[in-house]
Partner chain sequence: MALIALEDLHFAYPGQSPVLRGASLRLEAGQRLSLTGPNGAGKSTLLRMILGLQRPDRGRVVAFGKMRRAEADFHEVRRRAGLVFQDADDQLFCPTVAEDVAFGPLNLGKSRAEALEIVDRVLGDLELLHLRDRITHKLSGGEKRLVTLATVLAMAPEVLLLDEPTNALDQTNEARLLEILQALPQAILLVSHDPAFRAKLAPEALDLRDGRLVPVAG
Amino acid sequence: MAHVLSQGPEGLAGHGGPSGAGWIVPLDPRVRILGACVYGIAVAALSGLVALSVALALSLGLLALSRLPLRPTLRRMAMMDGFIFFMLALLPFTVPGDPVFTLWGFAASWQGLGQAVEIALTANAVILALMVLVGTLEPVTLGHALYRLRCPERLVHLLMFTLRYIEVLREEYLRLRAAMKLRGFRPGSNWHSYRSFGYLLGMILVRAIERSERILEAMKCRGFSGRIVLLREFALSRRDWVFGAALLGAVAGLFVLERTWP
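That sequence in the form predicted alone, only its own chain, can you share it?
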């Protein structure tokens, strides 16, 4: 999930950059973050299948406005669905209620099936909106926008450093695994393999600490004082106000639909 949301425009829209992300990219990053939070909370509060279906349609509408490539985006959605598939498949058999069918002696209920569909609609609507509104933000822009939204500065620093160096740690892990293979290591269910993986984890932590110390010294040499230096100022435009009003109207419409079509 974190990997999906950390992808910038080039990660979700190929190498098209901002021009490939349509109507969403010019919006103020703060509006996009706040809009994603409000929309996600509102959709999570819904329980009616009609309202949730409309919410998913709205998320698909945001995807169309963003002009992101459909197939790669839906493929990432399928990755998320893979995590909750087994839970959704078991819900009809674990929630008591009116039976629908019986499989190997276990009865599936209408109530459990309804809950599974509700969770699937909620998860897909929220994650798709997050991918479109927040997932297309560059990591640095995301950090600066969170700082402007008065998020704790240390948490913003932690987020930006994590997004920047998680791939570096992955490359370090791959180098260590390659070195283990060259020395004839073959994993198995034995104590030697368990100890080797423990040593691998320990070496990654040690090298991460050493690298962090070198990075901190390099940053201090360049005048880093522990404060975030903004590269640009954010300013709300007419487009931002229109988008915010439209999103709030859509959220209000979802709650009205929830009360009208439970």
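Between two forms, the rigid core is the largest collection of C-alphas that superpose within 1.5 Å. Residue numbers count along the first chain shown, from 1. In this text the structure is predicted, and so the values were computed from the model without any measurement. What changes on going to the form predicted together with the partner chain:
Taking 2 Å as the criterion, S193 counts as shifted between the two forms: its C-alpha moves by at least this amount when the rigid core is aligned. The Cα position of A218 differs by 2 Å or more between the two forms after fitting on the rigid core. Once both forms are fitted on their rigid core, the CA atom of V38 lies less than 2 Å apart between the two forms.
For the form predicted together with the partner chain instead of the form predicted alone, what are the coordinates?
Coming up is the bare chain, nothing alongside it.
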């Protein structure tokens, strides 16, 4: 779901349309999702530093194969690191063990440091693989693939409706916001601003509810009876099998490393 974090109008590699020439984009979306899940679970189960370093190297290898733009992708990965930075920084001081150094009277332990490195490696390896394999999917394709993977239909439709209307809601918000600006509204720390934002939020909610009612009516007019059928089908190619086998092989290799250098 890396596209959720995207600031720009387009996701990575233009949402992974046919433009992406790399190895990853032509793969079956289902294989990519399953592959990312298997890989994620496997890497989360590792704890040896050697195995984890190799896992991160593997993820970087995937990134190279995908031909995603290097800088923006790594920057996005760093954004995730921002979320866990404080936890990582505090770990050496909170885990008891043999002291490495002391800072303002607090001792940092080797064990804590080890855990912090372990978590950082795991998180980065997994998020990178997820960005490369799943983040490059067109969001709608992600929905279709989840549907074909037999995810609960309701959840898939929830995702699809969100994708469909999030932009409509945003445009409504921007229109209202522009209208406020045109009448000289400048947000500040005062009651007038808070109240005005309250009105804005309320108006967006009311409009969203009204729109949802109109959508339901439009669906009823076309005979809606509780089921939405998604049409898109996927087919596995040789390339998908090769990729799947290679990924499973890599995961098996990681576990061998884990047992050799625990």
